[in-house]
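Take a look at this single chain in structure tokens; it is the form predicted on its own.
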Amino acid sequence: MSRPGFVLEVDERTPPLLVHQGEGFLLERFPLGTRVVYPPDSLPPVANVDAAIQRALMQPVDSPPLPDLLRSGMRLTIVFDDISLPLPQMRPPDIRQRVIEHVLELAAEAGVDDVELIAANSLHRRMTPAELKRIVGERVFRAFFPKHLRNHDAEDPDGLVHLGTTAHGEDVEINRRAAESDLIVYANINLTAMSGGSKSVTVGLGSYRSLRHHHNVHTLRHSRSFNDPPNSAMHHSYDRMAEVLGEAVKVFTIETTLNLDSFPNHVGFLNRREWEWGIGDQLSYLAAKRANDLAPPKLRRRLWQSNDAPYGVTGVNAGRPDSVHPLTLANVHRQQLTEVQGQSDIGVWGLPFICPYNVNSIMNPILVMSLGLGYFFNLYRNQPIVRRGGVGIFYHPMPKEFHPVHHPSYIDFFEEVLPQTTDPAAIEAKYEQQFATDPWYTHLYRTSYAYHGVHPFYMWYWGAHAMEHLGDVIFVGADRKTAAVMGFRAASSLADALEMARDTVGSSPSITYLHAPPVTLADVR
């Protein structure tokens, strides 16, 4: 039986607490009375994953068993989540590989010859062949790549089809091969409550024409939070689009959930509560901290990116998407949800080395903003951990560093757009179309490994709700010039940040620190 989530109130006996800070970490001593939100203990994994997959395929929810949907002569498209999930990457074999192998075995038994596999990378960068192989495994890769295993291309005019519009006038345009299939089978990993469900196909295989209806400032400001789908305007849009999709093509989804074993044994202390560290954990911390601080930046990044997470699978459910997803969400909540009583004047978050868009890449300043004010701020249900008009304190060095191949439009966004304005609505109105339709960015997205030209805009909008909610944003340890370009303040320490926050929240603020990763979802009452 795993222990539930826990809220610690810092007192004289509380040891310094671990805080992530990009490709580094530190032990921080928080003021007395600070609340610290921990997730539940990592759930025990499913003992036999292959048996769980087989059971899900043979006993799906509100759907005939998968073999009954397969027949000779049909067109089958298997779609899977791209490299943005899970974070960190999963130690092989990836659960998507295991699901896909089971589906392919059933397809072969049914005599299905027309099978294609498509990565649901949406407007993300294409995955390299090595990255595709890592997800689907050697056997599937050799059998299908490159002709029948590929990335989705959201800018291929011949490879997209417009399925219609929702009652709200939202365009639903997705990958033609998938749309014209007799069956789409979707292999999913759900790391947070914002993923999966109606989002999987409509976003993963969507185009800019579709995504602009929910990836915009108005919708994201009314998504409270991204991890609370019933209260998220973004998810309402996904649901409307999924209805249009469902009228055009049949979708059979397989959703999986993971526990919180996010770090390998040699840094296992990152998975544990500090006051429970044994001698081994303390020595591991000291050794890892010293080696990490001494390592050159490129080596440090490579080492962090190579840390495969030893996740355990906690659930596999298959069948009709809108019937499966509530089961998935319940499993995510069982693993991540911690009840918190009331909001604070200040919220504190330590930002790690990884986000969905810097896998095998660089965490540039815009991604830091998106990770903090978008992803981490939105790790709540009901209401944010910090009150409206309060202060958000984030830890990250925020170096002005970009990956020129992966993030070319990010560089121009930072250099040309942000110096003019940081207001999301003004940026959207004046600059989005220019970047979204720029032929050079489109060329790089389609032929190289670049994120779509509009992607930095979406990352900026991702933080729009937090920017509107918070009275001040301070980054501890950040490069001051870089933070200033983005409209934020930088502090050298937590003490400095709290001193800077006095003008906004007074001299005796209440403080809540969301202790993550592993992922913690605060249920704020």
Second form
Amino acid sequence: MSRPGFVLEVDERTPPLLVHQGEGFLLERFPLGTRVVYPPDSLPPVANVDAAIQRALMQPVDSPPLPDLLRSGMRLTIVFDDISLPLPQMRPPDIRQRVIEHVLELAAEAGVDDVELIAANSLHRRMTPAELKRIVGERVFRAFFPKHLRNHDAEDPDGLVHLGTTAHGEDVEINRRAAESDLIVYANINLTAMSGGSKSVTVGLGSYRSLRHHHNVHTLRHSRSFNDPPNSAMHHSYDRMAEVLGEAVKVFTIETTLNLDSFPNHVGFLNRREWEWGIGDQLSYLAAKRANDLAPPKLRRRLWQSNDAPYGVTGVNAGRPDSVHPLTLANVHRQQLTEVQGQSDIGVWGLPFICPYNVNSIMNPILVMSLGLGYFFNLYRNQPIVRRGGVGIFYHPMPKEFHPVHHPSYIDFFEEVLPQTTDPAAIEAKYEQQFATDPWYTHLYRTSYAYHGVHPFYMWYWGAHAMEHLGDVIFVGADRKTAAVMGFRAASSLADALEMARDTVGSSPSITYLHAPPVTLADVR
Amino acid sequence: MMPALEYRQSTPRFLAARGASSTRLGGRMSGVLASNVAPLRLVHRAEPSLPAGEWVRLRPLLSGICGSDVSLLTGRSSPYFGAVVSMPFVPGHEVVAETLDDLPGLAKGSRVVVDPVLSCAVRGGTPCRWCVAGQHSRCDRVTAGRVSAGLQTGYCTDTGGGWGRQMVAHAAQLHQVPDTLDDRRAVLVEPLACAVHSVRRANVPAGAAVLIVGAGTVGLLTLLALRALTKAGPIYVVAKHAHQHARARELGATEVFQPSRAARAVRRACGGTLEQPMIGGDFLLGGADVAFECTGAGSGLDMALRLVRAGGTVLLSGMPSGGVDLTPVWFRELNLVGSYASSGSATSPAAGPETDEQGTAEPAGGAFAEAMALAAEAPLDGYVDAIYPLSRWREALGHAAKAGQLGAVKVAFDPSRN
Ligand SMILES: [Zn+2]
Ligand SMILES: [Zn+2]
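Could you switch over to the form predicted in complex with the partner chain, since the one displayed so far is the form predicted on its own?
After this comes the whole thing, all chains and molecules, with the earlier chain placed first.
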């Protein structure tokens, strides 16, 4: 049995603790009494993944076995999560490849020959052929690319279909091929509690017209958190849309979960609790830290980006989406949930080199914001780890650096929108429409490898709840000017940050450090 | 005898100035270097004599330092001008002065601003076609007639210039300044008249999206004239310095951009796609309808050409210096329009419709009258606050060359001060 999650209280014997800081990391000595939240130990993986997939397809939840849904002459569309999952990328073979191969085998046996594979990249950038190949594997890629294996295009007027509106008047518009199929089979990786379920098809294959109903400031401020679907207005909207979808097309979903083996062996200390580091871990920390600090920035980025996580698969569940997802969430919680007693004055988060939108790319300042105030802040159930009006301290160097091909509208957002206002609601009202419909961004999204023009807005909204909740936001190690453009303060060290936080939380604040990665979901009582 | 700053070009000095300022460092340091190598010196020379009747002596009260003066003194102006000046000359063409002689309708002791163009009306003889048409800035006879060659006062050896204690001017050059307009505003009338003229030349359609590259004196006054005289839609200004941003907003700029983000910002504002060549600046397929180049630098013109839409107009307000890739003019079928000085003086026959296809008619009274009215109303306080005696010319030119950085707009001489 692996050990459950754990909250450490820092005392005299506690060694310095690992904190991620972009493409770097450090050992930080936290003030005595700081609470440090660790996830449960990495769960033992399923021994035979292929057998697990086979069983899930043959004994699905609230659905006939997959072979019973397949017949010759049908239109079958296989949809899969894009490169934003998992993080870091999974060492091949990707679990999606294995699932898709099983599904294709069954389809072939049933004589289905109208099969299309579509990546559920929503308003994310298109994946390159190499990136697609990495997910689906060599064999599938060769057989289907490019005609029958492609990225979803949320701006193709002929490639979308409006399925109707929900009881709340929300438009459901998704990929036409998928909507007009006899069956959608969805292959997912459920890394965090926010993904999967109703979101998979309606968002992954959705359009701006559809997404604007839940990707907005109001909804995000009422999603507390968006990692806790029952309390997430965003997920309620997904669910309503999934209902409309369900009336139009049958969906068979295969959801998978992974354990926390996020880093390969040579940096295995990144997966372990610091006081349990052996001499080998100490040495490899020193070696890795030294090498990383000395490496030129480009090399450092390449090394981090080429990190293949040796994840183990902890579960495969298939069948009717709304019946499968609770099982998936239970698996996610088993791996990530740690109970925490009460909130503190200060929350601390170390932000790593990767977020869903900079795989093989650059983590620009807006992505840093969304990773910190969006993703990490919202890794809670019930209530945030920091009290209302408290201080959020995040670690990231936040260089003013953008990927010109992947994030063109981010550059304009940073340069033009943020200097005017950082208020999510004001930004939404004044600028969203303009960016979302800018023909140049649309062109780059469709034909180049650019995120949709509206994407930086979503990233900013992602942090809307945290911005409203926190009394102050301080980034340790950040570029001062860049942080200021975003409305945040920069500190050179933790001590410096705590000094700055005094104005807001006094001189002896309670502190909670959410240890990550790997991902920990704090269940704050 | 009177003190005056005298420009006397000698080839070695000209080349020294040019060489020093054409390197990258030199370009940045031009103000400092100008003071060491500029072919300028403070001299005591005879007061200029009156060439004929209808001429008067003037005592300059304030004389501005123009961007073209700085270019000239740092060797960045084109050798082209060598043929239309006469040496040695006293620079200074932005002049507010007091008359020292009586003229019909203009008593001795009146305050005037000077229209510096030395056209047919000033030179005597049979007027050229442009002067007949009231477009004296296009005069073909700037090397003929009763005074020596010189496109303007400030480039002619016979007239003196504003950077001396005394000068002469023809009645046709003078515009009386109302008592309500102080010297510091009056000295802006000449550059403002140029801005008015350039705005007329550009023929800006109602609602057009306009880009102004540069927010020194020329850029700011162009903005002022655009807002006052046209129905331009949004006006975007490219400016380097914070005080320029603030001033441009005060004069009605829709948005002000740093040069480094101009391409993206104009694209966002005006539409189109951003194209990024391997070498050279980004350009737009799309962009502003009309652009005013107000820096006088090749880089400013380069930016204007790249950010204007196909079929659009780029207006050259500053005296151009430095080489520019003209590919966009060809590829985007741009109209490249020059605007020199101003037209339509008070004493010339009421200006008829311009015969030129690019421009619109100058109203009666001309650009100077319009400029005078604008100078009275516009928020121009603080535009002229760096004023030097002639003896401090090195500092003055250094200040003018770095005006933007130093928070200044217009640097001027007070030639009567010691
Ligand atoms: Zn001038
Ligand atoms: Zn003439």
